[in-house]
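One chain is shown next in structure tokens, namely the form predicted alone.
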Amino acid sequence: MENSGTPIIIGSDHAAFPMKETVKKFLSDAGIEVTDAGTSGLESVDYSDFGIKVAGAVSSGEFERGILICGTGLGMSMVANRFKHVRAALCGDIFSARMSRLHNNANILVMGGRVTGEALAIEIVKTWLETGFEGGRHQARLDKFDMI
């Protein structure tokens, strides 16, 4: 995989714990270093706690990219996008994953563990990791984000 040298931080809530484990295995098998920010099981937790950990690590520059997964992906994307320099994209299909990188330079991929099947999730992750940022006119648009 093209970006196998870039470490990834990943987090989920209890609803998406099984998918997080599947994605972690895929990343590890691909030779990508993975830091797991939690959760560690199926016991009910607050998704925001794990969204804060992952988005904070990306926002601070500790990690270039992260992955967040909750039941629908909605809560995690809302939490993550509150952080400066974070561009979290909720993706439920391959096209959105590709475009989130190509045009938006998304640095956090968000998925819904209850709405996306695991096989599709792996293809979404693979596409997201392999797609570069196009830059150009898209960078000028993204620069406006930092002015907010």
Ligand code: RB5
Second form
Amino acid sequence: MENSGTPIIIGSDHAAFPMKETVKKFLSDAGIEVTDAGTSGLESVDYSDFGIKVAGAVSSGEFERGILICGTGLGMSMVANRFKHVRAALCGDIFSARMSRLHNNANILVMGGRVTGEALAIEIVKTWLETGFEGGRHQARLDKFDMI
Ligand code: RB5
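With the form predicted alone already on screen, would you show the form predicted together with the ligand?
First the chain shown before, then all remaining chains and molecules of the complex.
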């Protein structure tokens, strides 16, 4: 994969644990360094704890890119987008994944493990990792986020 140089930090709750494991395997098989922030099983946990870990690591610059998955992707999006410098995009289709990189320079991909099938999720991840940011007028729009 084109963007295989970027290490990824990934996290999920119990609802998306199976999808996290599938995505993790896909990334490792593609030669992408992946750090797993948990959770580590099907036991019920709070998605916010894992969202905070991954979004915190992206916000601080420790990781350039992250992936977060919960049941719907909604809770993870909400928590991740509270962090400065985080642009988390909930994507359930390939077009949105592509646009989230081209126009929004999304640095966290969020998916819903109970919403999106695993085969589609892998295609979304692939697209998201391979697509670059267009910059220009889109950067000017993102710059306004810092005025909040
Ligand atoms: C867990 O039951 C569920 O609420 C969580 O995975 C997520 O969908 C929250 O937004």
